[in-house]
Each structure stands twice: as structure tokens, then as C-alpha cells.
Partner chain sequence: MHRIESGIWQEEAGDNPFVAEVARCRGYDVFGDMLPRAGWADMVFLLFAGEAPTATQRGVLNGLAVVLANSGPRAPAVHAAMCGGAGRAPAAASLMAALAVGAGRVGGAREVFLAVDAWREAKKDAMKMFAALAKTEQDAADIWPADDTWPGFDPHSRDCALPVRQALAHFTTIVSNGALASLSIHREGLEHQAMRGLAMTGVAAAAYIDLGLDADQAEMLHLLLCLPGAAAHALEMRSKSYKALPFGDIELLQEGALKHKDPAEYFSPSPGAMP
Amino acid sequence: MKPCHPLEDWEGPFRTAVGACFGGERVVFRGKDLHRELGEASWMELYVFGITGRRYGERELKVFNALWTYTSYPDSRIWNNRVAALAGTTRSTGNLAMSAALAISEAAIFGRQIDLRAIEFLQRTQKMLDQGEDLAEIVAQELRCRRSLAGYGRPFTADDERLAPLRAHLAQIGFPLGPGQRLAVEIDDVLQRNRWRLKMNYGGLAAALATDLGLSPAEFYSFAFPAFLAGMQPCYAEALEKPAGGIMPTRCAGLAYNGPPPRRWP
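Answer block, the chain by itself, in the form predicted alone:
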């Protein structure tokens, strides 16, 4: 087998299959002329096409759009929005504010890493079921190993307020109940029958929909990471309208501290 030498093997003209810009002439975007063939596409359509290389219909694009819209909360108390607001209160640029807020959106419990775990769990579970394994045992084993189930449970409330409106939207546009969604519901049923205090949350339904839309875990991750962005912009803009330092200032005396007492420095 020929040894791999990346620097030598990829030396020479730049090789790509995703696109190129020919200045003054045209731009190729995954084999399509960006301005002539994709110029009428919505931004969401172009974004998903860039990630997957696949074109989706109007109904599917409405699902993609809803997955972002229904979780864009303009609340500066939320961990990643707080970064956007604090950046605004220090008069940082908007680009830096949004970049920093999106960077910490990869949180392992609340953010994009849990989405990745959720879709991987769903797709791995389906393969195990196809091999004849029992769903209840798969769920129990996942809980034993990880002490949590990605896509199920919520730390501060049992019910997720995003599920009902999203399901109503899916019914309104006639999006079918696919195998990913059915499996997510079956897992939820197993949790309820065994009295585990976990219910499906938004991440579980989003992962199920992504599966039904044909996304791999890597594609779902790339699609999902800007999902909070629309809620960040209002937090940043409001911080700019207030005096510098006017977002959530806290006195030292307002903190409950139980650590070592103050020390004198020589």
C-alpha cells in the first residue's frame, strides 16, 4: 500500500469539489452557477445545499427553518446570549460578540454537543434494533453508561415549551412522521413506562427530524450550530442602547461566597 504523504500528494493546483470563484466571470457552488442557477434560492436553501450537496423541497426547507426559529430566544440571561450582551456592554464589535456567543454555544449539556450526541444515539439505536436488540435494554444501557440520555430531560423544567408549537407546525405543513420521529417517540414511551424522570426535549425532536431529512451527525452539527443566532442579536443591540457596563452589574457583596477568607499580600 502506497504510504500517504499529504504535503506531496496535494502539492500543485488546488483541487476542490465544493466550488471556486473565477473573478470577473462566475462562481461555482457545488457544481452550480451561484448567480445563474442558485440566485433565486433562499439563504436557508443555499446553506443546507452547501452542507449536504443535496437540494431540498419547500416543505423540507420549512422544517429546517423552524428548527432555527423555534429556539431563538432573545433572553440575555441565557448562557450564550449573555456573552453577546456583555460584549455589547463593553462596546465590542458585533462580529466579535456573535462569534464569542456562538463559540460557547457548543456547550456539552445545553448546546450543540448534545445535539450531536442525540442524533448519534438515535441512529446507533436504530442499527441495534435492526439487529434484533431490545429498545428498553438499549435505553437502560445508555443510562447506565452515560447517566443521561441525549435529547431527553431538561434541568429546569420537565416539559419543553418548544415541542408543541413545532409539532403543530409540522402537522400544518404536512411533514410526515418518519422513522426517526417514531423512534424518538418510542424511546420517550420507554422512559415513561419505566418511570425514569426524563421526557423528550427539543434536541430529541430536532435530532429525529434531522434523521428523517437524511442528515448525518456531522451534517446535523453543521446545520444546527447557528440555531441560537437570531436570539443573540437583540441581546447585543439592547446592550448597546444602555450605558456601558449597564448589563447585569453585580456588587461583590451580592455574591454568596464560602471559600477561604481574604489574605494579605506582602
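Whichever C-alpha set is largest while still superposing within 1.5 Å between the two forms counts as the rigid core. From a predicted model like this one, the values you see are computed outputs, not experimental measurements. Numbering follows the first chain given and starts at 1. First, how it differs from the form predicted in complex with its partner chain.
- With a cut-off of 2 Å and the rigid core superposed, V18 has a Cα displacement that falls short of the cut-off between the two forms.
- Relative to the superposed core, P249 shifts its CA atom by less than 2 Å between the two forms.
Okay, that one was the form predicted alone. Can I see the form predicted in complex with its partner chain too?
One chain, no partners, no other molecules: that is all that follows.
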């Protein structure tokens, strides 16, 4: 019988398929007993299993791990890390600092929004190529529409210091060059041939690797969430070692005001 209201179906016991805690007895995590079946798993393995529902092998988990490690920068000048440091300088709590800094990482010109755009573009491009479209035209069209290409180009520097070490690591662990990575390189070639001055950046390679690991854009977005976290903790910790207010102290004269001149309140 059709319910009177769409939400009536969702009243009553909390129905879930992802898991539950049966206090004092067991915990179910995506159909597995957390302590008996997943107790030996690394946190990374559990995290990726939680997102995808799939189990990954040791080599793949090393790739996931590297994707976080290689972009963990304890540099308090970077906006998201700066939030962690500023929380430290006001003696806010570490959890609030990290939560806010990670929230700030969902930015449109770096971080999570770029991750999502990069993998969506890569996977969409692959589908268009499969339908016989031309790569150079796809890239040109994307640049016409968005004026940028997620995964290519960097705001402050042209070269990305993370690419070579990550590629060396991939070679070392024997992670194969999959279709995602090949396509990312082909896009890079198109950009260089047409002198668009956009080089592949870390987000581009990460999206390609995620594609080769079988992640959907939504799964990659969720996976990438803590990517900067390891670099944030030292920023907060060091801020606590400095005097309160010691992170980027700004004099009154440091405010470069460019608004209306002094006036009387009406």
C-alpha cells in the first residue's frame, strides 16, 4: 500500500546495510565482523573497503597510501594548513583545528573539488574517446567551457614536485601503467603540443591512478578526504609551541584598506 508520506517508510528502526554495533557482542562493517574478519586489516584497507565495499591487495594499498603520503605538506602558509595553525595560535582544540582544515581542503582551486573535476574529466574523456571522438578537440572544448583543466596546471609553479617521486615509487612496487595513466599522459601531450602551458599536476596523476584502481569519481572524492591531514598536525603542534597569536601576526597597518573613506553613520 502506498504510504501517505515519503518519509513514513523511513520511520521506525534504523535500517542499514553498511553496519552496526551490537554493544558487548560484535560490530558488523559492510557485512564483515570488524574484529574477527577485518581485525588484521590496515586502516587504509578498512577505509577503502568502507568507501568501495571492495577489498584491495597489498600493492594497490601501497598506491592508496602513497597518494596521501606524497601530498602531506607541513607548510603552515598553505590555506588549509594555515587554518590548523591559526587554531593552534588561539589555543583551540586539535580536533576542531583538523576538522576545519580538512573542510577548507574542499576547495575549488586545489584539493577535493579539483580531485572530483579531474577524475570526472578523465573518465568522461575515456568514454568520449571510446565513442570515436578526438582527444585534442575534447581538451580544447573543456578549456573553452571551463577555462581550466582539472589535473593540469598549477597556480604558483608550473612543475609539480610530487610527480617524479610518485612515479618512481609506482615503478618500485611494480604498479602497472593502466589506461587511466596512459590517457592522463596523452592529455598532457596534447596540452604541450598545442602550447597550452598546462602541465599535468598531482591531481591529474592521482585521478589517473584512482581510475586504474577502479574508483568512481565519488569514491575517489571520499578516498581523498584525509589526503592533507598528516601535514596539518605538525602545523597545529608547532603553533602551540609559539606564543599565542604568533602565527602570521598582523599589525593594524598591515590591513591594506581599499573601501569607502571615513563617513558618518546615517
